[in-house]
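Quick heads-up: it's one chain on its own, the form predicted alone, in structure tokens.
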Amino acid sequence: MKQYNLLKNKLTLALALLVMLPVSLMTSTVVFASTNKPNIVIIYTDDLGIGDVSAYKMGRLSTPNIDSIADQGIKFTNGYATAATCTPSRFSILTGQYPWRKGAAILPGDAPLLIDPTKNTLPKMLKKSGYTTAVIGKWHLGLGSGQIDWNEHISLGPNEVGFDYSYIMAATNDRVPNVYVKNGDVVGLEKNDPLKVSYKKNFAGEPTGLDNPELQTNMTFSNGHFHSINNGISRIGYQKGGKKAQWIDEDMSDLFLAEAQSFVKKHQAEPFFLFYTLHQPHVPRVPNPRFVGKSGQGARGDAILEADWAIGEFLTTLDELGLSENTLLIFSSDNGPVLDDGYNDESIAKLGEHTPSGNLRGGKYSLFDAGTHIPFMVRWPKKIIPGVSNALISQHDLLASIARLTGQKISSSDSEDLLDTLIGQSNTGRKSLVVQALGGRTAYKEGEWVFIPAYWGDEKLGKENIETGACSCYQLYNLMDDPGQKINLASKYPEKMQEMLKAYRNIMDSE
């Protein structure tokens, strides 16, 4: 019976107290022992590099907190995001789709919910089996359908797409709204001050970075930050009002860590899912005091090491409640990493000799390789023996590989099932991926071997410093034998090349 193949999984989860179910309801309920099922909590930092974590180490920041997840665990050195920016990135690990087949961008902080509530997510997922759901820091994938009043409840939001639990930031951080939502109502707003956003125009009357420069007195920006202003900030769009509702950078850190610890105290004796989404190092970079100073590397170092900790602190919560051993943990980044993001923050001055990117080209933004190769750990005591995996994995393999650890089946052509991989008992990743820069422009690789079609534009984002990858050439690269990508190989191998192109165009034609 269809049932018993479930019977064959390598875990030793009490698969064996599975109810004889009907095989209709197999793909939406498992029913084992509740103390056997992990938690599940996905640590999700924002432009971190590969090389800004010690333990792959590339670079000469220390972050041991980090380091210990990958100590005790799996560390992925073949690990991506499916994108080289933040949406798209974010859109993939909780559905498991492509965003190119959404075409997910950076979203303006205004922008409708990207994903669509009635198709499956890894909240709703995990809902099915008996998970209760939370989402808490970063969100960045759209609210509510069209123009948003921020001065009611926001109907459609992380709530109304698995989770059960939401204390989000709107957008981003450089970007207004500069207010927390929690389960789709603005925190601390006043009804006699109410908020007002646009992307189109100022509101009369309101400063900005531009026209009063004498008002950011936190931080001032390099380029495009230059709208309103909150916290001594100037950031990317317009707003009016919600003084009393908006944050202050420097307890961003503490206050989703907070949120964090809480859930899990409050949900301890349950299955839970955590996505907890740190803001750092995102711009602004306004670390708490604390940790000002701390890295030597101005205030991007200084915002790595505020998020070590707090993920110390985190993990420090679960071995105090007795969770760590049966939690399924998995870190991670959004991106690639960038210096200038748009703010003097020092943080091309005081890099020293530290390399964020490691040994790989390119950064956020770009189809080189270090705009999506990231850190990526998995930790669980229970299940995985500690070791170094090279298998080719991608974060939005993670929907049909929690799938079947919790007993249940997705349709969906993209996500894979890597659970063994992910929990160290095979070697064997995906064959072949397919990553996303910015502008939509999209590379393949496969292996070792990475193809980038032709593209015009700009080779390089000049503020920002990075390449593109962009040519109007065909580019084909080794990374066993040439990990920095100096070496375009397209015109050696042709036949590689034209390989490469069919498999990618197959790739992006399939439905």
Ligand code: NG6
Second form
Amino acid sequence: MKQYNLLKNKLTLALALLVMLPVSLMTSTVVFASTNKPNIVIIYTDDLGIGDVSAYKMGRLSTPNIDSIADQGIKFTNGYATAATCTPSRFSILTGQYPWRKGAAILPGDAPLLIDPTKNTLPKMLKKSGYTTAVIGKWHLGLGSGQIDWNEHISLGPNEVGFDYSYIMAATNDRVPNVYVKNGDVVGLEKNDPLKVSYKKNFAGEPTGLDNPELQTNMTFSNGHFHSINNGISRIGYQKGGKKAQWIDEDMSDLFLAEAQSFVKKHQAEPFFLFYTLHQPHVPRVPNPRFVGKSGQGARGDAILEADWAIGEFLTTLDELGLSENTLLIFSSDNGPVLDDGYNDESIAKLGEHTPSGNLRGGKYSLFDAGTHIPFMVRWPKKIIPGVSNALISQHDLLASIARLTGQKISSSDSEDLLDTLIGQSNTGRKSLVVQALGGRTAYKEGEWVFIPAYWGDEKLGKENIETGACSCYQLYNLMDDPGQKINLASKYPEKMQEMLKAYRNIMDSE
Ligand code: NG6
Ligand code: CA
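Return one more block: the form predicted in complex with the named molecule, after the form predicted alone shown previously.
Full assembly next; the chain just shown is listed first.
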């Protein structure tokens, strides 16, 4: 509660208005029904840590545009992704389900669509409520139902799980195919140069980073990432052909921004939902030359400044169209930060005093807190009084919360309706949360406590230099006293440990 400092004068005014209402009108449902449907935008970054956002006052980068969302809205200090990697987190934010129910893990670029097209999703639900929906940016949730022919229309993808419009990269910027897919069709493909993709074997005569290191003219790999080369960077997986359609990394941010701006311009008169999924600062970090050298922290810092700039431009577009006031805008990241994630981009050498994970332990991939404890902020000037909330909230709660906002019912047991908390009218968060790390390992969080079951395996990812959280012991931490998870309290509080273990098992065994 102590961080929950709603602006006092505005609160008093809001309370005064409330007491003037007849009691029968004081339920949230009625208040929302009388509101014009807000536009909904989720701005989702890739591998951005809580310490990378200056609003959290932990690191050394300056992200004024992202910070402005917190200044004008609610900054959550206990916001979580459901997983410490991309695909599972994205699965959850769109379906409201825990990713381990589906066995969700990092997907290759030719994986089939992970979301069951017969199931409810956030965009589907919003469509039903009259919203026009779009995803622009990184997808990484699979496409098609088996072997994909990239030269034909891909009939299973974002458009089949609720998005009216999609302009995406299939997986990640370090995975083939390096092309954009618009509403199921590869953009800019030439008929006489068909695109072929394989994650099993190379196509005859095609160079790779491993065999032709001299062709890595843009950036060299440090770990993995030694297959097909595009734009002087070697990637994960093999591709051949489709040369005209292959992206230029330096232009990616501007392209997604222009797409996002054009979508909101086109649909400004109707309620819209936009899932704007930026690729920064995921590897390979290749910002536009306008941002090179700007952070003093090398490519990772520069990519974050590029993302912050793009977000600023997008916010300006909302302002210019007069849409900011009634747009519920959520900013977050799919998982925690990593420095060397497979390329020699000087992210470690030039880090200086910056702390991407803030004061938390671990990072991307990790069971420790920095894997999933991410920046999370929500702005809606028409409804939200700016403040800070320390309520526990997870990205997969958006489904149930937005369901109530738009007057709908959902049947997901995982997603909790935290609408009042989301818009700063309550400081009650979820009681507990299961988080997933690399390899499908899970940990359990309840209030200030974290329980990590025993896992055998490496305690550290060597190249990434990230602690996995694996230990042949049980781990129990109190995040309030020890946010850096330095002191394992499992043997000091055996009863608490057992209680946590039981509660964790209950959730994991639930349907
Ligand atoms: C890992 C990749 C890493 C990144 C990650 C997925 C190697 C050595 N590492 O396997 O570079 O692509 O997968 O990241 O290949 S995520 O943010 O999409 O989950
Ligand atoms: Ca990610």
